[in-house]
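Just one chain is shown here, as structure tokens, and it is the form predicted alone.
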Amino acid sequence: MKTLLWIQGLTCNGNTHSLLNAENPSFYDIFSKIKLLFHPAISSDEDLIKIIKDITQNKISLTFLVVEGSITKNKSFCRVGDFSIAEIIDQLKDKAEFIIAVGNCASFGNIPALYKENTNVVGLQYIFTEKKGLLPPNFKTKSGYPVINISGCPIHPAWFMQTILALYYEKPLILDAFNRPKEIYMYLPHDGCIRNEYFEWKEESEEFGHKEGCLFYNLGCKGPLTHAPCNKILWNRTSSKTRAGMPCLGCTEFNFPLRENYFETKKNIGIPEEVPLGVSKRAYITISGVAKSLRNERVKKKLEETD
């Protein structure tokens, strides 16, 4: 039966969290499937230090090595037992057939690499854009893969669970440049926003929570330029942060701490400094125009009040 081991460095829990609410396979029946070690929310009388070292004993086959948060080798800020979370890492990293990061922590550092009373935060094989991270550049588990990054500030429980899947039935999975899985990252969170009408008329929304508007030019929305399926795989079946009013703060990408401001989409001479992904900015420019000239009265509306 294959194996799960589920460990924690930096974090919030918040993956964890989100990988409860799973359905289709629920958190329970993808484990009738994969025998879980170990997880630090939910086991409770198994020995941590004593399942990784029967691994490194080769007692017990590890197939999947999970790790939540931010890794540092500082064991003021994190440990298991006598072990920094890196020095845990280190030990089971040859042993397991795929490792998996869940959450932006471990994939880029995130938020805890931020931290100035600890410089040494990093994921598991990126800091942000670098690929220096605690594992070198070019390393690879057993099974001929690197690190694979399931990114996002949380991750969705079905992004984990699709890929999960797919590992387990061997199946292939192709992996974006900084080692997301393709078939989820390929997407934007722009696909499948129902604001995109006016993203297309260039009607921009002010306020937060409207029904209206595009909120990419004024709110600081990242949904053209981020990889993630936000509103293809909805968060509970029902919503995302777009068709709530609510701008997309690119969460998935290895840069999502670095902004000043989250809600400012910053401009020169009016034009964004960042334009969606795959436009010029002289493309961007001459489509506004025409949008804006030909105008569509529809989206000046409110929603209640359009025929």
Contents of the next structure:
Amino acid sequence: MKTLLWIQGLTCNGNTHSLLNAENPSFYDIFSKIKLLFHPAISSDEDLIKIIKDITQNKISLTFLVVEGSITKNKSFCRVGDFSIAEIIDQLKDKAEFIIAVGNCASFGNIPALYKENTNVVGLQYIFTEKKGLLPPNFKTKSGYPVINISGCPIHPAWFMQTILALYYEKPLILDAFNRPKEIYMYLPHDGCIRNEYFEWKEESEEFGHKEGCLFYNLGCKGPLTHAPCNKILWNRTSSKTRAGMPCLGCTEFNFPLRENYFETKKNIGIPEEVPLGVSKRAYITISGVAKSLRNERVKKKLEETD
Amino acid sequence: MVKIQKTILSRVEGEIELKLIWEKGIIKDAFIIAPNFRGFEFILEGKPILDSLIITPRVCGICGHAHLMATVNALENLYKNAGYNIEISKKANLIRLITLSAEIVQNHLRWFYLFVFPDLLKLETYTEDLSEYIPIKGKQWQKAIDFSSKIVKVIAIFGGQWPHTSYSIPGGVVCDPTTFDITESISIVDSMIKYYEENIIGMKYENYLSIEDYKEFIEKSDKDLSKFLKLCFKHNLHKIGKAYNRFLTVSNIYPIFSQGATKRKKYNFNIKKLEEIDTYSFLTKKGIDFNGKKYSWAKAVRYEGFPYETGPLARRINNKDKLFLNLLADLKDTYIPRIWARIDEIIKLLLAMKKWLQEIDIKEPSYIKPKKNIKELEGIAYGLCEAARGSLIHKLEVKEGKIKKYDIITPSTWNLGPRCEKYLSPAEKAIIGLDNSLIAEMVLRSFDVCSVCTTH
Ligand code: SF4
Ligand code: SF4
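Switch from the form predicted alone, shown above, to the form predicted in complex with the partner chain and output its structure.
Then the entire complex follows, led off by the chain already shown.
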């Protein structure tokens, strides 16, 4: 039976709790297929330190090593018993078929990496955009894959589940430039957003609290600049930030915590500093001009009042 | 002979170690060690003010929504303290209460079935058939996952997602729900109430709410809560885990939570009487210090110099709920009342949610833009919130459009922080005198341990 070991560095547990929300498969469904060796929030009788020992002595084979949280070698700031999280990863890295970083912390260092008193906080293979994480840039696990990053603050449970299942069924996984599964991160939150019609016609929200309007031009939405399928695979299978009326924060990107002023759009002489992916500033200006000069009556009205 | 035993606790939120000092088979002293530290308060320094709405929920993956609410409350108080009136529609207020309650319900369900129940399986060593509660495989365990995940769909309806939305901002909420969003939420709450009645209390909620005596409940019910309580009595757990009999709640949510500090009598909560003490903490006013007797990243927090227990039991006592006043008289502030209070709160929150959902008038504004730009404000403000584990306090200081200082006191700091010169923390006190390390762990779990919040 394939096995999975879940360990945590500096974390908020948000990925764990997001994962408990999983549907198709649910948390308990997946662990009828795969043996859960240990999870800090779930396990009852198992002893993590003994499991690690058994893995290093080849008594247990480890298929998936899952890491949640940022990594530090500094035991004063993060400790599992007598070990640092970095030491544990070091012991297991050549034993696991796959290593999976769940969430932005394990992938890119994220918010804990901003803390100045502990200068050694990193992701597994990256620190923000640079390939200078705990493991060397060319590191690969037994299966030939680098650390597979499932970024997001937090992850969507389906992103994790489908990645694990694809590997379980021995399907090849295409990774993007940040070693994230392409089939998840090839979409943008902009794809499928119910405010797209407003984006198209440049009907821009001026303030929060309305169903109508696009949040891109004034309210900081990063939907067109972020790799994540939040409006394809809905959150809690129900909705998404942008559907509810909150700007996308770009929480799946390496630079998520480096950004500032999430609720406003930085502009230069009326033009957003960052334009949608794949589009030049010039093209954006032209298309905006055209859209604004033509009129879509529908987007000018409250939704309840449209024809 | 003094023996020192150190255990890493699983089935808690994050990393917690329990260090027990044994003498002649009795626990003479207990240290709760929170070994991890991320530095959120320092990371917030120098950030634009509104970015706190994005960063503080990420302190905790299980009660992040409460952190969002505490931050919003602090930011709105910043306006008030600077002399600006800030208007929040009734609708926005109701939506905030609804989503906050949904998070608390989620927490209590996961805590009871995932963290607490497995301990009883160990005590029973499987003599009784408790297979329904076995982690991952057990039917009741699975249902707890299903329904705790279902209630947070209400947060997704209004806030887009759970965990980690920042949909509530100074002036209201960003969403603009339709009637159908509200009716869907009511349906979710209805199905939760039904689940609670059929699985947890084994009777109609009206009947449960009229019960004032624990023996009556145990006799009348044969579902999960009653099964749990019967096992507790069987294993003599009704005498363990006594803390200080002092209870703190910092904010009101009518009719289920009322603020106050109870030590025999109830007094109003006054934030000025609160104090953080770093004698045993690595984190001090003068910087980080690993020397000597220091043993945890958490600070001690005291009210009028005394340790107070916060959380559902405190809320039940401060709210003067009859059943819990009686439980306190019969069993004191021990393991059973502390656990029962968490389970009891679920139905009270669900019923309140249903009422609030029906009261929403969708024609009201969701958001009323504050007249003054927050970047022009300066000053100090507190944000108070009742989170799943108890009283959560944020304090922020802003200057020149930026956060100058941010201080977070979480419920876990009250309950599981380190000692001060005079007093142990409530959880440390509750463990001393026990003669079994599993029971010691159980007492600790009865406080609903969250190390990520304890240290942040
Ligand atoms: S709100 Fe954001 S994601 Fe939605 S259409 Fe506008 S830019 Fe795209
Ligand atoms: S919409 Fe944006 S901020 Fe929200 S979860 Fe998706 S990528 Fe993250």
